[in-house]
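For reference, the chain that follows is the form predicted on its own, supplied as structure tokens.
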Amino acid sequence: MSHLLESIDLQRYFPVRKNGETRQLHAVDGIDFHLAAGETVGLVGESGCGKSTLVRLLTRTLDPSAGQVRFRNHDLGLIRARDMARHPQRKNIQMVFQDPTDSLNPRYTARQTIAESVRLLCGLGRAQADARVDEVADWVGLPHALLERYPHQLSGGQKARVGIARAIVSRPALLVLDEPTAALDVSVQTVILQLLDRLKRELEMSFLFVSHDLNVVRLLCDRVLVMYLGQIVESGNTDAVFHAPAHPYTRALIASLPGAIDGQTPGAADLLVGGDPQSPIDPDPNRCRLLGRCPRGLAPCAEAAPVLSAIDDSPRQVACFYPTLVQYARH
């Protein structure tokens, strides 16, 4: 599979004032990864790790401080974020937002919301645009009678379908999903996830799936990226990462799942030790960012920062001096 999307040493820093001087908050700090055509990649990590900033960089709604975002071998970083909405590449990269209520204009009906995307991305006339709206509503299972309703007249699942329809009108090659089911009831989540899986196959899209729900990532994604304090600390095949996590942070995330370790209570080696995360403001480049929370942090971890590298020349990568492959129970 060829690379559809590539991130090369991608960085985004935000200036902050502290003690009277300007310092840099390293929200995204040297991200390297790729996403192949037809692939679903999951991005996981705790709140504040930089996932949302990374998504904004990849969808070109935020300019990078350094590095490249390449889509079909074209450097999207050459397009300013403020110009991306009108650029021809916009129709190829679309996004489904976390909260379907907040992401919909309350003054627009469902039809108007979807039609606006048709107008901006597809360049169709009025009659063709109306036909496309009806077609996309059928794709997502939204009854045509609901298209004349406003967001407050729709259920959470119906609003989610409107948001998905708006994103896929141009049949994008890449769909970025930022916690697309987090605001929905559990029963509705399952239906929406099944819908997304079907659309991916039928429309031949690639997904970048951002989520806190590790079980959803485990079920839907081909590969997983684990992010911590602005950096990728582990990447690999989803099955391999979930059943034999190599990085201590990944191990702690997996251990948090009910029954992840053969139904037993996680031991000390499976969990992070107490303490707060290191500050992302001008972090020490010669120190592992998990040090202080890591159950097996040793002296070398305070003298150099581990880099993401392959384990035994495999596609699996981990940023740790002492990776361990602990086999967890399979579900």
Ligand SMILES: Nc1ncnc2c1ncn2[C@@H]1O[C@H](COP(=O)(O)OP(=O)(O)OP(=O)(O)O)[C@@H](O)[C@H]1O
Second form
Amino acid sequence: MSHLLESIDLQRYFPVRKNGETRQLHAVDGIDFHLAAGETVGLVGESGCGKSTLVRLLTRTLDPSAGQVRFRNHDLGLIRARDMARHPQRKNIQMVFQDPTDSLNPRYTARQTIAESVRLLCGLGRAQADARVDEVADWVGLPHALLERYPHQLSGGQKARVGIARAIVSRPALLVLDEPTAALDVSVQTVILQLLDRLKRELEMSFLFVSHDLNVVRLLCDRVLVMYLGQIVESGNTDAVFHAPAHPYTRALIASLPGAIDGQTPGAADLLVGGDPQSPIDPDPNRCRLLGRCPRGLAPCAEAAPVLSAIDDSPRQVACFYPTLVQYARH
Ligand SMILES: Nc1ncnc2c1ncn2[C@@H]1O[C@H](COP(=O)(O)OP(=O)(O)OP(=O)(O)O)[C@@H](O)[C@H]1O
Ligand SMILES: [Mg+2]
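Now show the form predicted together with the named molecule, given that the preceding structure was the form predicted on its own.
Expanding to the full complex; the earlier chain stays at the top.
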């Protein structure tokens, strides 16, 4: 399968001042990533692990410190983030943001917001642009009367529809969704997720889906990437990862789901990863980043950092010296 989007050894460090010295915060630290046309890939991991930084690098709205980003074999890494808005590939890669209230301009009506996107991405004249806005409103189930409203006159779910409409005006090949439902009530979340799932099929888009909610990822995604302190620690087909999480951190994430793992399962007691993550500032390159939180944490883990590698003949990859291959019963 050819890759739609790919990154090679992608890095983003942020300089920070600590005790009078400049040090480097490793927000994204050497990520190899790929996504095929039509695929839905989920990205999970705790707050601050670098998910948003990674998607901003992949969509080229943030410049990497090092590494490559390729979209349909075009090297997007050569384009400065500030020039990306005018790049011909921009219409093929679009983003939906976490909080529709923050990401919509309060001075624009829904129609103006969507029309601006039509103008930027589709290059249509005024009359055609208006017709396009109506058409896209139909795709996302937004009644035309609501198009004349400002964000403060819309509900959370309606604002989410505007945010999605704005992103799909040009029928992008790839939609990157950074926690698209996190700001919504649970009942509205379900409706918006169903809408996204339908649009994905109808418009034949690929999704990169960032979420805290593992159940959502399990439902929507073909493949899942688990991120920890700027790195991918496990990746694989969603069902395989959920049935037999191989990395201790993935096991802990899945164990935290209500009813996810049978308390009687051998080894269930050592699933929980306690404490806080290490600092992302200048992490020691010669030890596992989970050390101190991991129930294993053996001598080799303090001497070298495990790299992401295949553990069997499936597409599964794990960055751990002691991956677990036990299958857990799910309820
Ligand atoms: N502009 C910046 N300057 C300095 N540090 C930054 C900057 N942007 C992000 N960071 C740091 O990079 C790390 C990754 O942040 P990021 O927002 O990508 O995490 P996240 O996984 O999206 O978190 P959340 O789940 O809370 O959205 C964090 O330690 C954050 O503090
Ligand atoms: Mg984020």
